[in-house]
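Here we start with a single chain on its own, the form predicted on its own, put down as structure tokens.
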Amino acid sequence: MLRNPRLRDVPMAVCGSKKQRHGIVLAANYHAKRYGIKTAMSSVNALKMCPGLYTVPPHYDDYLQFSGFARSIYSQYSDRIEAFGLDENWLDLTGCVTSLKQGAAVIHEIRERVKRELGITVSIGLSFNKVFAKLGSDYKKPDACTVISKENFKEVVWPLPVGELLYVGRATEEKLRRRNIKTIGDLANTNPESLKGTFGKVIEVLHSFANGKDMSMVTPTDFEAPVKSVGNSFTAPRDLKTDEDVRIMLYSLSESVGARLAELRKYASTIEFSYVNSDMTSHASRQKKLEIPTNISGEIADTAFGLFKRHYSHWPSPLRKVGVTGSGLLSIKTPRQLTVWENAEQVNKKEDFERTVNALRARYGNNIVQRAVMLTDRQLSGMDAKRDNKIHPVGVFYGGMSESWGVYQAAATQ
């Protein structure tokens, strides 16, 4: 809308590519939202709800540019800024303000500066923890500030639907509703021990969040969290209906996973296969611990394919999306115990060959060297999973919980 002001006054949405089967709503303006259009809704359903909806493709570079501009403004108020997605950030203002009143003045100043200098709006929440700051940023939109304090959080937060709490997804919300837990206050006032049988230990975290006891820290701007897993998933350009379809996709994904592990100088000791079926009614993941940790793409693909054959060979329905993840990462300097069937010289040759292939692809592109199986279906093998990989930020769980309160944190949502 900033680039094309004519779109400000019509229902419009940013939608993914239908050709690549990413046809979902990525963002919608408020005119469109009045028709019930929401993020992640299929573009087909969005057009049914609003036949006059104007759709545009995503412009990722513009998105990154303006997110960077906003972060540049935030950095003038705090050196502790943690990204949560591309358009949301937490700022720790503890060392910058001495009271909630001062904090409120700062977030209003930030909001006005972003609107004046960038031409876009932000909504900002100020609170004593990250969870409530995030909730405050969503509380009033657009172009608004919300302060949630220790004194008023029960009045502001507890009446809200439980699904508004960070990390309570649709499935968890539905399970909570079945237990007659409909609001955040209901969750806050329920003994978590009575819910452990259904939700496991995560209910203790959500219960603490509801009571304002999250004290996970905002990480410094230059903080890099240790990588705990490397994975890729991809929506296929068409439904996967045969074992060979899945094999091609898994090799493409595993080559990305193997190359990224090699760049990190890591081995994966566990391989995970995940899937979503064609009508998106079923999804699951399965994993296997390896006898010998690896970053060889062929070994990763073979393990993932074995998991697929073991758990999905009956083909109850075609698959829309598959994924491969390596976890339990170890440094390549970590000694590995080979089996009696392994030849150390052959292992070294395989790793040397893999490094050579990765170097060729890094210099000349993904298609410079390909497996023969990829030539059997160019539609499925045409993706470059490594290039298209999206890096997601560290979640709010980093840092844990505490009974102590006393910091001022702001969350800004563009």
Given for the second form:
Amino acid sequence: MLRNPRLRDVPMAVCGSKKQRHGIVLAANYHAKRYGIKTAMSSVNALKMCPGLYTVPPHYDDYLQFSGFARSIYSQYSDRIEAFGLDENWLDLTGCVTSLKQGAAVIHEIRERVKRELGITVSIGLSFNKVFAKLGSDYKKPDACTVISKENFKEVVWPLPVGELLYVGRATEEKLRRRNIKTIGDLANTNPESLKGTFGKVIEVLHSFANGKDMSMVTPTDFEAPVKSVGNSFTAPRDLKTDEDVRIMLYSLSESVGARLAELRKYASTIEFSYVNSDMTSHASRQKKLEIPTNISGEIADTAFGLFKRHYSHWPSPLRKVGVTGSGLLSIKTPRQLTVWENAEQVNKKEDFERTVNALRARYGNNIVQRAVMLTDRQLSGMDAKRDNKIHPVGVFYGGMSESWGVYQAAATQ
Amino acid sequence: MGSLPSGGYAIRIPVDMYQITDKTGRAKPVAFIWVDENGAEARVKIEKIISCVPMAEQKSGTVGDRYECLIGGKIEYIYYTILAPRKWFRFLDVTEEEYNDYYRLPE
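Moving on from the form predicted on its own, please list the structure of the form predicted in complex with its partner chain.
Zooming out: every chain and molecule, the one shown earlier first.
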């Protein structure tokens, strides 16, 4: 809408590329939402629901910039800002305001400033904990503020569907509904001990969320979460039907994972292979612990391919998406116990080779050095997994728990 | 949201701007090259900068620093957009038809 302001006044959706099978709705304006168009819906279905829909490609670099601009406005109100994805942030206003009334004035000011200076609307929730602040930001949209206090949370939060609570996904919501727990209030008033058998220990956390007892901190702006795993997954431009197809994809993904591990100066001691089948009815992942931790793409790819062969060689259906993740990270300075089949010189040579290839690719692009097998299918090997790697929102719990912080928490959603 | 002095339809035209960047990094526009409808170029001096505020202008989809300037004895808004690569824009008053023709909807 920056490039073409007329798109504000018509139903419009940002859609991924249909050719690369990323043809889903990434975002829709409110004119389009009135037709029932939702994020993650396929663009084909979206056009059926709204034949007059205008679709535009995503401009990820612009979104990153605007995310930064919004954060620079937030940073004028608090130094404790935690990003939750590209377009959501928590702000800790404790110490900046002395009452919820003052906090409400601040969030209204932030909302107005973002609209005036950036031309985008935000919805902001203010509460005494992060979970309720997030609920508040989703409560009224667009361009609105909601305050959830200790006095009113039972009226505002408890009637909401249980699926609206943070970390209650579709599967958990369905299981809770089967036990007649339909609202957040129902969950808050159910003894968690009676649900532990089905849900495990996490139900205690969800129960405390529902009762407003979340005590997680908003992490400071300069806090860097420790990296626990490095992964890449990709939706293939066409269905994968043969072992060779999967091998090519895994090499592409492993090259990215290996390069990123090397940049972090880490080895992975566990490799995970994940997949989604072509009609998205089945998805799973399998892991293997390595004898010798590694960041060499060939070793990562071979392990991932071995997991695939062990668990999917019968090919019940074509695959749509595959992923590779390295976890159990160790610093490259950590001594590693080699096997009798390898010596230190061989290992060092392999790592030097990998380092050289990564440096060439970083400078001249992925195509400068490639495995011969990648040349057999340009459609599959043509993606740049490293450049396009996914960014997951950091978990709610990263900042730790606090009794004294987090008295006034705001959550802003762009 | 900001609005243009004319209140009507306007399109934004990118211009080559002569600017002074001060010690704090703040840009101060001094003069720009303007091409009229006959294709003739002229150097237009900015007589005075009255104010500079961050502002989004909905009708043209412009987001950046809005400079309220005195140009040829009249008040005009010049924008320095915040999205990289940063550009300077001047606004041209147009009819609704010209506006719709300039900002065409995708096919």
